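Next up: just one chain, as structure tokens, the form predicted on its own.
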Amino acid sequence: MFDFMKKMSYKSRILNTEKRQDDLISLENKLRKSLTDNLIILRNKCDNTTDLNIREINISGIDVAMIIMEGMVNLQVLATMVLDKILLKDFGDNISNEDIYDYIEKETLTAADLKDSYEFDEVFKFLMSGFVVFLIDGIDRAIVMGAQGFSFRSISEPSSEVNEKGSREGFTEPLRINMTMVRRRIKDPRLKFELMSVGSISKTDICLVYMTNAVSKKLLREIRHKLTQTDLEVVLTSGYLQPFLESKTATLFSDVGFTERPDTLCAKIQEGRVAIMVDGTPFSLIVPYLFTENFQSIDDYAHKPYYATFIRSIKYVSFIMSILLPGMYVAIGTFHPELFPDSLLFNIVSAQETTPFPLVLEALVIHFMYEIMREAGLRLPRPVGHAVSIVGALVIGDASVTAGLVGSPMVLVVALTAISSFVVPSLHEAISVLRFAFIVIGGTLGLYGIALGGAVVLTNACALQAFGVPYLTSIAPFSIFSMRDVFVRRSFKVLQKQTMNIKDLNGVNIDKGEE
């Protein structure tokens, strides 16, 4: 019992020495009523920082401070909207601290985006988004105003999601313009947007943008915890916090989506989802996704319904080859060559005869090249990129053949995979890594490798849930209602009927009794 006391009272002093060191960083962090105790203070968190700019102005006798950070604030409409105003009125000589407060923050700012601070991580955190910060002397607070000016690429084509008939808008990189594209997009009340910051250090800005009325109250639950969770001292781009969102099955395939369209981002959080835009990139993720979406476009809302459903057929079947083509021609050549035609097998042999490879080997060298070149074409500057590709076309079309390393066939057989792996390229790096595997499977096991291969694949897909969604909803488990717009799409007559939500599908485990 005497130990037991013990523990507790040593686990007590802990806990209250710990919180008193919190106390005490509390109370560091607070801004003073001193405006040479603050200047000093900001200049030693910065480390005397060469874009941090101090204007020191006084009033009156009393002394004010401007604040910002050089290149990120509009110069033009500081001095017109707030500095003109400042240094061209006549306080008098009775007036306090106070007075010259309210005077700045109620009579000279205009800008919609004003705000109170009171602890100099705030501060620090609004002077690094393009805000001005106004400190007075004998005031434990600042006047932070929005007055952003730094350069940004402006709204332009996406280049990862082109269409025909579609809009031609693509997020771009500041957060506020991309939530100015969704909210024009969607006028309705019921649209909102839940700002976050992420990383220790970096505290980017992120937005979740979901449907209040559509959305689930458990899957939004569970995103804000798994961003909450996010240990990371900098976020530069989505792609940093895809892995807190995914699925913890290993799997090739992610059930986290992307999208830099606005419309395409607009659809999907109709349908339940939530979306989820990161400061300082223009691609933005959407959770959960369906591995069917990986095949829809928006230009399948434009074409008449019986053309998008062909494109679509011919994305499956395009995503298929791209897999199983290399390997099945390994596996038969090697194998089974019986199940070629008399004439492609000769053409086939004779081919051979000249290469010193067995196929398998052929077909991993060569995949090897095309993907040493993709590579090197898609890294290097655009003027460079052409030779690239000429420099392939010659080593892979020509001289590879021309030299005997490999056979016609096999150089034919790359290029319909490649072309095949273009039609559906946000599934490229799983079609990467399990068009070399099968190749392996091929030219070891045969067909019936193939098929096994198949098997574990399809398998891993189905384990594959986001938040309690499969990541083969639809197909399996099977739904009917959902499959109007799946492997067909049918005209807006019948879609209009029902709205689809996420949450409404078939195997959903989605705790319905929250809404």
Second form
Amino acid sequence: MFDFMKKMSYKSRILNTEKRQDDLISLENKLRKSLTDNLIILRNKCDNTTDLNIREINISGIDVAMIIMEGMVNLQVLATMVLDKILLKDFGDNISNEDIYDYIEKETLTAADLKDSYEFDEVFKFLMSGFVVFLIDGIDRAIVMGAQGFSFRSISEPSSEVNEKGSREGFTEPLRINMTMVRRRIKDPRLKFELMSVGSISKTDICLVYMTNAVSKKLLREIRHKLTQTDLEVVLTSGYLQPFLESKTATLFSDVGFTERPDTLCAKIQEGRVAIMVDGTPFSLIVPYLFTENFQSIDDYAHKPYYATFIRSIKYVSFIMSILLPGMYVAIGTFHPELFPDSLLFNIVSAQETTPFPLVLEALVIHFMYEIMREAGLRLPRPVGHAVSIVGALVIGDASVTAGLVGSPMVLVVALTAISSFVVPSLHEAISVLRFAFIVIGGTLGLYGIALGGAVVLTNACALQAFGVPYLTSIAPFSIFSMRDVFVRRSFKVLQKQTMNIKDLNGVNIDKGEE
Amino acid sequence: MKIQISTAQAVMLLVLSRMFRTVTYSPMFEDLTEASAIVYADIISIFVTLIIILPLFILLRNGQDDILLESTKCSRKLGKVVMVYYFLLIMLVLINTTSRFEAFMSNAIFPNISSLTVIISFLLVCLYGAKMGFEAISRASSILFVIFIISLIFIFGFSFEKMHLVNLKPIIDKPISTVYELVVHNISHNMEFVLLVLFLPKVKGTFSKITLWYIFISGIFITLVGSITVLILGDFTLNQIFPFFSIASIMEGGTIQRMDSIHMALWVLISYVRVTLCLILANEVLRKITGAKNKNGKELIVIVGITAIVSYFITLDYDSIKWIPNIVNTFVPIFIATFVIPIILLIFRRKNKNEIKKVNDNN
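Can I get the form predicted in complex with its partner chain as well, since the one above is the form predicted on its own?
Starting with the chain above, the whole complex follows.
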């Protein structure tokens, strides 16, 4: 009993000490009444950074400071909306500090983003986001006003999701502009934007976008929870947040989707998903994301259903080909040549006769070379990238066949595989790695190995489940309802009858236990 | 979170698991004289199976779907005995399937491959599947099921011209005993009921619904596979190690000359489903027996290790360790699992009910 009391008293002492420390930190963070003190603290906290711009003005004997971060504010707006009005106004002699504060806040500023701030941390956050901060001597709060005017890339066609008949608008870097692009497309009060901040140093703004009528509350809660758990110092792109939202199973696939297109994002949130837009990147995250969505594009809904279905079937076949074709070729060529028709077998064998390497090594080397060229083409400036492709395709490919290093059927297989992998670009990470794996397995264990590898990949994809949504849902668990827009794309006459919501799919238990 | 799979997924999982035995059926080692007996026995087995599992129907009809829990409720000792029995039975199925799979691979596909390579590579993949869990394997099986049907259609379509009704002859020599033996053989290898009884608590569906669908679909497939084999090969069926595989070998599918290797890949996947399912269930039962709480997968590794070692010794000399397949062939293990244990549990349940009634009456 005594021990218990002792423990309790110790615990309460610790708690009190922690509380006092918190109070002290909180007090230190509070804005002071003295302008000089506030400016000294601000400068100290920023370590006198060059881009912190403080302009001190004296209005009827009262000191006022206007603080901005250089290059972040629209100076023209600032001059016409604020400075002109303050500097040209005759305040008289009997003006108090509060009067000036009220005047600046109520009479001069017409900006939409306007609020009072009481803490240094908050003031900093606003400053870094392109706000103007006014501090007045004798007042322990600041006016923060949105007058962002930093330069950014203009809205352009999304480079990673090119389409034929849809919109040409893609997201850009500033979050607010991306938000307006979504709002312009869904003029419904149920569309909600929810701002959060992540990254202890970068304090990056992120925005959850969802339809309040369609989204699952449990899903939202879990996403919020996972995002608040991100213990990152800096968040520079949406990819930083992706692993925190993915399921725990180790996998090559991702159950978090990316999009650069506002129209795609709108379609996804309409189905009960949550989009996460990150300031500073044009790529938004979509949660949860299904395997079948990798084969859908906004163009499918612009084309006639039969054509969209045809294109989708091509995509599925291409996906399988891009992973399995080289591995199968190696496996059949090495262990099961009886599967080839005689004439084809003759051609393959005669091509192989001229090369010194086994089929598996040939496949690995040429695929490795292809990956190098792809990576080089991707990172280099476009004109040089094209040159790399030409060098790769014509010079290396042709020369290696002529030199007898690689058989010509193998070059054909690589070319076919490479083109197939471009058809489903969102899965290219998984495709590239799996292709190599299947070449190695096919070369060592033949079709038996390919079957075993297939079993591993299939089971892995089946095991994926983020936020209660199986990654392969619609296929396994099978959902006849969503099949209208998976392998086939039915007409809008059918699709309009009932809107698809992710939580209604077979095998999905997002709202399990939710009232 | 309680794992729950749908009735359809459960049925597909069981049918695929059952198909392993069918596609790797080897009449060469049986004392068969008439190939047509296979077809007749396949059909009769469907009805006999329904009779054998009647006690299970009665036991599990009231929604008390966990047979291990039920047996522990009756008596703790009985619970342990039932658990151990089911565990040993699954281990038997595991070892039998793995060694049979190895025999299939090294006889039909890669004559020069080392047994150890096949067993280790196969069991490692199954271990991964088991680690991914029951839900994952049931989802995977629903995809493989569709591929399996497509493959059957291919085989049926491409070999249609080679089928001859004349091969389906009446059995002249000891018809009843020949068919009877095959029926017993069929039922004794229908271990899927044991698997179903163990994973039933994880299924959103009743035992009767799943069982009836399973018996119906697997019955159709088994009869179809048996019929195709007999109609094409006739009495040559009896001389083949794996007759259904021989059919895939002689099929001509246009550009692709032979389809045996493609079907082999599919059969590897079927074996994978069966062994993975057995591993998951064996692991669960073993954990219940030992009362293990940590999910570190040690039990699973032990099970895989035992399976690998015993299967390897079997493949070294089939004749010296024939007792494992022989135990399965005797019909006794499946009879105890699906008939005797349920009847014992029914008697205990009845006894408990009477005792409760007596106590209530006395009060």
